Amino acid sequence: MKIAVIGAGIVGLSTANWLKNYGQETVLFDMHEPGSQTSFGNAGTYAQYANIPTNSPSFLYLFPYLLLNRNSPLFIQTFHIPKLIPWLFQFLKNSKRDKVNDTSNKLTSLLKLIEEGYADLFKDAKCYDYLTREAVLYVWSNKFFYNAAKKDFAKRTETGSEITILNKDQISDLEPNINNIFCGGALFEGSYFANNPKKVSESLFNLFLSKGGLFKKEEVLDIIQEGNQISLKTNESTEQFDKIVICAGIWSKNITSKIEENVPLEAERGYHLMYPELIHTIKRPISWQERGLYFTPMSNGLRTAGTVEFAGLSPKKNQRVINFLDRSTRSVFKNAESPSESWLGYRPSTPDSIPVIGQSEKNPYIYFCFGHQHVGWTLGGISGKLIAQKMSTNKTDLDLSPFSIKRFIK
């Protein structure tokens, strides 16, 4: 079959590679360079334990704190509030305890398989030099939030993760170069991280090309059904395919709307700052949980990444967010200078914190693989493998019905 993959982030690159492994003629489309968007700027963690969604029963009473506290990672631009309300209403509906438990179980089923999605790709792409096998460390500076988080540890271990609880002194033993302002921590054994996400994406892209895959740097404008085939119209050409899979992150919403399949997808804007002078300061990613950010030791310096900002797809950076990240970094790393760069990206988020993986309800030749929110870098490999299995053999290692777009159809 001739298959088009729309989107060349980590999910699209993984999907394209797995489709080639299953013997499909595959063309990859993106209006940007592969791996240059949201996949470029993340914290780099492969977080097998990340089965606790952002939806939470405590969200309602914490919302005023999150919105008003100067040390909160949540930012909402007032101009975007009218557009955000419908999505936020669905998000709140999915914050009930039974819904959160259901979401956690579905995420767990995917997270258990992350190595099955990545192991072969990483080996074939020879990108292990860009991966560091040091476990992710979570830290808390507030005992209330620390004690609340510990209630979720048992649930996190269902993914196969082992958690080592640390006191203040043990945190200092692990990471002696930080200003230890934390009351407790947790080390997630078995997790690891990319010390250069860009190089990981480039390696996977080169692997795809080496298998005979084709990349076209074009913007997808429309999808047109023609009998048993569908055509993809771009700014450069129109081309026929047997099947199409949409892996375009937040831009998937615009593409699916062209086939009248509307997905409640919202952009969670995330930022990062780079501190080259802090290279080799820490050994592993450290996540300051109350502030919703990560300090990750990249190959070119320390990256401070995180926050959630709702402002749609506006390209304008919010200086308040940048100041928050910089202020937080300086409180933990006393030798921090002014950041050498700032970056803004867009996480594709569904209101139930579950990705959309499966077949279109409108067109049997169109498939979806997007909406991974905060765990796209972690789940890209297995999501790509599962959707490639579905398209190639109609048999998958995991039942995909819980991830179907049907859940959003009334």
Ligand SMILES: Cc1cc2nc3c(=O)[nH]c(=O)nc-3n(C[C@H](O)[C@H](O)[C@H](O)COP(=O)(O)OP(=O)(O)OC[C@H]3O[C@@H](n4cnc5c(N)ncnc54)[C@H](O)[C@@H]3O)c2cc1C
Second form
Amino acid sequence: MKIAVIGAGIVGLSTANWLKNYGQETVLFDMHEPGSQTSFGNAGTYAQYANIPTNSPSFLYLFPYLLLNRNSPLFIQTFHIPKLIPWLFQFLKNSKRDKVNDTSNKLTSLLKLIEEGYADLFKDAKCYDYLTREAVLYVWSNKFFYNAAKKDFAKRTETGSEITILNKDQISDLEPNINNIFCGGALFEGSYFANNPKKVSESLFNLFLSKGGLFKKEEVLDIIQEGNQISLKTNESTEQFDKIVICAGIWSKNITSKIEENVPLEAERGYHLMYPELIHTIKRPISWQERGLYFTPMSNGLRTAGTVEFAGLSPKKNQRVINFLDRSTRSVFKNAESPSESWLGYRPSTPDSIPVIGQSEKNPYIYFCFGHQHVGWTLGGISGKLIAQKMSTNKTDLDLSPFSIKRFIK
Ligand SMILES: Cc1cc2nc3c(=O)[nH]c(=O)nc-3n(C[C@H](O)[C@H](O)[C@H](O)COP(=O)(O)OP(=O)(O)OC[C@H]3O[C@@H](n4cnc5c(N)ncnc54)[C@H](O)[C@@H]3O)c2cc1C
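Instead of the form predicted on its own shown above, give the structure for the form predicted in complex with the named molecule, please.
Next comes the full complex, this chain leading.
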């Protein structure tokens, strides 16, 4: 079969590689360099334990606090509120206990399989230099939030993660170079991280090319269906395919709307700052939970990454968010200088925190793999494997019905 993959972020790169593994003639489309958008600037963690969605019962009563507190990681631009309301309403509806348990179970089913999605790709791409096998550390500076978070630890272990609980001294033993303002922590044993997400994406791209995959640096403008024929119209050409899979992150909704399948995808904007002088200061990603951010020891310096800002797809950075990240970094790393770089990315988020993986309801030749919100770097491999299985053999290692677009189509 001749298959088009739209989007060369971590999800599209994984999908394209798995399609080649299943013997398909595969063409990958992106108007940017592979791995250069949201997948470029994340915190790099392979977060198997991340089965607790951001919409949770506590989110309902914490919402006013998150909006008003100076040190909250949530930012909402007033100009975007009218557009945000329908999505936010659904997001809040999904914050009820029974709904959150259901979301968590669905995420768990995917997270349990992350190694099945990545092990072969990483081995074949020979990208081990860009992966560091040090466990991710969560820390809390406030006892109230720490005790609240502990209630979720048992649920998190259902993904196969083991958690070691740490007191303040044990945090210092692990990470002696931080200003230890934390009261407790949790170490997610067996988790690991990419010390250079860009290089990981590049390795997966080169692997795809080495398998005979074709890349076209073109923007997909439309999908054209005539009878049983399906074509992609790009800014340069129109080409016929047997099947098409949309892996375009936040921009997927622009393409699905062309086939009248509207998905409520919202950009949860996240930022990062780079501190080259803080290279080798810590050994593992440290996530300061109340601040919603990670400090990750990348190969070119310390990266402070996180926050959620609702402001649509505008490329304009918000200096308040940058100041918040910088202030947070300085309170933990006394030697921090001015950041050398700031970056803004767009997490592709559904209001139920579950990705869309499966076949179109309207057109059997079109498939979807997007909406991975805060955990796309972790879930890219397995999502790509599952959708490639579905497209190639119609048999999947995991039942994909919970991830169907059906839930959004009236
Ligand atoms: C600050 C921050 C920290 C994060 N940390 C983590 C983490 O530690 N762990 C984790 O698991 N996840 C993390 N994430 C989330 C993760 O980065 C995303 O979920 C993931 O990168 C999404 O990948 P993607 O391939 O779906 O999208 P993208 O990487 O955005 O790729 C989509 C691609 O589609 C292309 N495209 C769009 N429209 C078209 C078109 N019309 N034609 C052709 N191509 C098109 C784009 O150019 C782009 O290259 C973080 C995100 C942020 C912002």
